[in-house]
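Next up: just one chain, as C-alpha cells, the form predicted alone.
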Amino acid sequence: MKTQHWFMILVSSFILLSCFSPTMRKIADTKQFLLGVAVRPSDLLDPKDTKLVQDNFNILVPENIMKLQYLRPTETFWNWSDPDKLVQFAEANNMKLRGHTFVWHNQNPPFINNLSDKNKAIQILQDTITQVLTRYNGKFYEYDVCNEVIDDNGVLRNSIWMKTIGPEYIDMAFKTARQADPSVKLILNDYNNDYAGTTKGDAFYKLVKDMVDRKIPIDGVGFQLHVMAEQPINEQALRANIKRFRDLGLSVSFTEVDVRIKLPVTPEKEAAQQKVYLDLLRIAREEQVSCFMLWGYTDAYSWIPGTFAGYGSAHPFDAKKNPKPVFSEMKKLVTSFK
C-alpha cells in the first residue's frame, strides 16, 4: 500500500508539472524573442489547431490568402473575409501580424498575368497596395512589399510587373505603401539570398544598397531560409550577411524557415535537421533578427513533398499535430536566451 500511495503522488506531481509547464509562447513573449509561423484560414477553425497556433507563437503570417490569386481574384473583387479572420484571430490572442505578399511573379489571378499596358498595370500595382493598407492600417507589424524579385542568377526576375512597368515597379510599390501606412514595416523578401558571398546574395544586397542610397522607403530584408537538414547552416556567411544590411540600417526577418529531409527519414537525418534548427534559432536572438517564422507548424499540411520530389518531414511537428523531439530542443533553447 506505501508503494503504490507513493507512486500515486508520483504520478500526481507529474501531471500537476506538466500543467504548469509554460508553453512555447509564454516563454517566447518572455524573452521577448517573436517566433511565428505561416497559417491556413482552417488553422484558425479547427479546436486542435487553434490551440497549437495560441500555444507556441506570437506572431503570423497567411500562407496564401493574401497572395493576389486569392486576395484579389479579378479587378472588381476582393476576397476580404479570409484577412478580416486572420487580422480578428490576431488581435484577439495579441498577436502580431506580417503581411504577404503585393508584388510576386507567382500566384497572381488571371487579369494580373494578362497585363500588357504600363499605366493599366502601374494602377493595378498602386490600388492594390493602397486598398490592403488602408483597409488594415496599423494592423501589420511588417509586410512583405514585393517577393522574390532577384532571378537565381543574380538579375532582375522578368515577372509581369517587370514586363509591363519596368525595374521602377520596385520603387513603386515601396513608396505607394509607405504613403498608404506609415507604421507597417516595409520588407522586400527572397530565397537563396541569406549567404553574403554567393550571386544571388550579394546581387540582392546591391539592390537594397541602392534603394537604400535613393532614400527609397525600405524599412528591413527577409530571408526566406527553405533549406535542406543535409547542409548545415554557413554561420559565417549568414552572420556577415545580416550585418551588411543592419549597417545599411535595415532589420533583418526570418521569414519562412522550414528544414526538409530527404526520405526515407533516419534517427541521423532527424539529428542534421535538429542542429539546422537551433543553429537558425541561436543566430535569430545573437544578432537580433527581427522574427523568426515558420512555414507551417505540421508535416499534415506540408507543401515541401509536393514541391520537393523526395523530401518531406520539415516541420517541428508530426504529421498528427504532435511535437516532434526538435521542437522539445527548440523550446529549451528559447527559454535558455539572456
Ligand code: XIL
Contents of the next structure:
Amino acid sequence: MKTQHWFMILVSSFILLSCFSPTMRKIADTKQFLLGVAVRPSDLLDPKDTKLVQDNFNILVPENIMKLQYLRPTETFWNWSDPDKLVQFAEANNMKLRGHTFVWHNQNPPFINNLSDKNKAIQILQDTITQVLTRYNGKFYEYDVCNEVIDDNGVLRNSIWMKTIGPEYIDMAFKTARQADPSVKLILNDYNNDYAGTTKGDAFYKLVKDMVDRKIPIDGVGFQLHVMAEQPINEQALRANIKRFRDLGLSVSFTEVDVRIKLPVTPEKEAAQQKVYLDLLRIAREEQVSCFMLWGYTDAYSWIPGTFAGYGSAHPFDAKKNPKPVFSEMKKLVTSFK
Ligand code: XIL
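Mind pulling up the form predicted together with this ligand next to the form predicted alone we just looked at?
The next block holds the full complex; its first chain is the one shown before.
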C-alpha cells in the first residue's frame, strides 16, 4: 500500500477512536463522581464553551451571577434572568447545581454594604435567602449559605453582617435556608480551612462543631482549595480534617479547585501542578467527598492573574480551550476509580 493510504487509515482510526472514547462527563457519571466547574453566562452561549461544559462535567456552580452584587443589585431589583438560564441549562443536561453564595463580605451591592440597622440587616438576609430558595426550590444539590466567615487570624470576620447583626447571623442564615428549602444541602464554605492543625483550619472546625452541637441545620462544609503548584498537598492534614467533619455527620465538598503556577511556566512546575490536581482528585474519591468543583476550566477566563500577581496557568484547559496533559491524567485517574 502507498504511504498515502497508510496515512489515511491512521487518520480515520484516530478520528474513530476519539469519537468512541467516552467523555469525562460520561466517565464521572459511571463512577458516580460529581465533577463540576464554575461557569459564566457566556459558557452557556458560546457553542465551543457549552460543548466543553457538557462533555466534561455533571455539576455546575455560577462563578459570579448569584452573588448579591449581581443577583440583587438594589433592594427591589432582582436579576433572575441569568440564574434562570443556568437552572434550565442544568436541567436540560441532567446536571446538578451548587449555589454560591448568600452571605459573604465580598461582591455585595451598595444597599447591603451601607446597612447599619440590625433589624433591617436581618430582614434583608432572611428575605434574600427565602426568595432564592423559594424560586429554586429543590433545584440545588447544595448551597454555600455563608462564605469566608473566618478571617486569616482565625476569628469571625468583621463583615457587614457581623457588624450589623453580630455573630448570630450565621445561625440565622442556616435556619432561614432550611426553612425555605428542606432538600438542599446547606454548606459553610471557606478558604485555607482545609488542613487540621492550622489556626484557620482549627477555628473553622470549632465553629462548625459548635453549630452541630447546637443543632443548627448545617449539612456540610466546603474547602475552596485555591492552591499553588509549588506547595505539595499535605495529605495527612487534609485527610484528618475531612475525617473530623465526617465524624460530625457532615459532608465535605472541594468547592473551588484551581492550582496556580508562578510564572513563567516550566515543565517542572507543570509536573508539580499535575501532582497537586491528581492528589486532590484521588483524596476526594477515597474520602468520599461530596463533589469536586473546578473554579473555571480554562486559562482564557481565569480569575487568577487579576488576583494573584505573577501567577497563572491554573486550570486544566489552556487559553485556547485545549486540554492540557494534566486533564488527560485526571481523566485516566477518574477512569481508574473503583
Ligand atoms: C471570584 C471570581 O472568580 C471572580 O470572577 C470575581 O471577580 C471575584 O470572585 N472565593 C470565592 C469565589 O468564594 O466567589 C471567588 O470568585 C474566588 C474566591
